[in-house]
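We begin with a single chain expressed as structure tokens, specifically the form predicted on its own.
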Amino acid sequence: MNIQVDLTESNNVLEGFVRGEIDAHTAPVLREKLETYQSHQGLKAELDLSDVNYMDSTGLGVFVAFYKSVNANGGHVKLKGLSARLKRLFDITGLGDIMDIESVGKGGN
């Protein structure tokens, strides 16, 4: 189980690329990197998850916490490149209706 998180921030715009698996073992790495930016006022974050091949509820929790913090500080979070399987995780929890998510429509059910 492995995760790689690349984040670049410039002019209050955070671009991120996450690859690998997000689970109870790897989520703390993602959480720690995102926490660096979540309290920036008016942050515009766009996180590409197109190379995430697995995510469990721990990963959902990381993204929800980041989303809430950024929104509370007047910012916006967009998740993009989600496989159909990852998008479904957000949809069945109701988060797909709340968060800005762009899926690519590939992957399993």
Contents of the next structure:
Amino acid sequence: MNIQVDLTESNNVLEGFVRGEIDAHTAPVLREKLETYQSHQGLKAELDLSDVNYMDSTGLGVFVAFYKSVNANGGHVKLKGLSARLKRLFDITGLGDIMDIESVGKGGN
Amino acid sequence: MSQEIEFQYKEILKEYTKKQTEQNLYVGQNFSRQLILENIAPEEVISMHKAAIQELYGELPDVVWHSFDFLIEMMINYGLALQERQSLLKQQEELKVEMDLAANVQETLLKTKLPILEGLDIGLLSIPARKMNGDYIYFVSDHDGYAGVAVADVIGKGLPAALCMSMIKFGMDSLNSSHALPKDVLGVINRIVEKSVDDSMFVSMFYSNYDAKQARLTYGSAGHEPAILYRAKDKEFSELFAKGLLLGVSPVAVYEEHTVDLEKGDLVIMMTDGVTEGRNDEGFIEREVIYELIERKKKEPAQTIVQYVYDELERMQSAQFQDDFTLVIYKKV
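Based on the form predicted on its own presented above, generate the structure block for the form predicted together with its partner chain.
Full assembly next; the chain just shown is listed first.
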């Protein structure tokens, strides 16, 4: 079980790639990295999850906390490259309706 | 340090310096274990050694005595590290005791009584992956032919999750009605959870209300894994989907509710993602596998089906559930 999180920020635009599995073991790594940026005013974050092959509810919790914090500071979070399995997770939890998400095969590429 | 210990050390050292046998060395090894038990620091052992050598072989070059003094200084931090380790061990023991207490409190909190309803057979199994359960199941019943059931999964594990469950319980107790509608129950608990927990803790919850007289199930979901309906007549499974956001994300979330009328042999399967998100070496255990397991045992009592699904999934995952497992089956009889 492992995770790789690459975040680069310039001019308040945060680009991120997450690879691997996001579960109870790896979620703290992701949370810690995202927390560095979440209180920036007006942050525009775009996280690419196309190489995330597994995510459980703990991972979902990390994204929601990040989303709430960024939103509260006037910013925006977009998650893209969601696999069908991840998309289902966001749809079931109702988060797909309030967050900006984009699944594989739609828009962008 | 007692003179007794110093004396014993000197004797053991004397024997060894006379004759370097395995036996004499072994006596020394055992003695060192006793020193650790008595909390004697490494620098004290060296002081003791120096004193013993002085007594046994008084005349040695000064350089030997200086080197012992230097070694004593070198060992002081080792002594501190040892003390630290001992206090950590003690703390760990205390934490374990507190965790056990918390698990006991949770067990009391989690206690729920299966309702008795005309024409409905209920099976239930909830097993935590670790000491504390992140899943919560609670029945509300007034013995008037109605019963409510909440199946919830607290995201965020351990102690905070256990505390969060008490909010759900009190929210449901405050409504105090087996007639309460899912959209109202979910709305109330959402407001309680939203006010009370931090940003990274959420609850997904499925709530259903069963009217035994009409065999009617009214259900709603707050971001929870959809329940599954098995129609005996069609031999088909379908998801009971209801739109609704996780509890604790937004104070203004609203919850849908739907109804379904059950017929003889129909099953309603309510669960947490510990049931559906199973994994083994070959990948995910698909929902179809769970459907198949249920279908095989559909003629059996609800409790037998629930136990069978658990046993089989446990076998498939080599007895290693990563997540808490909660499964409830309603069977219309």
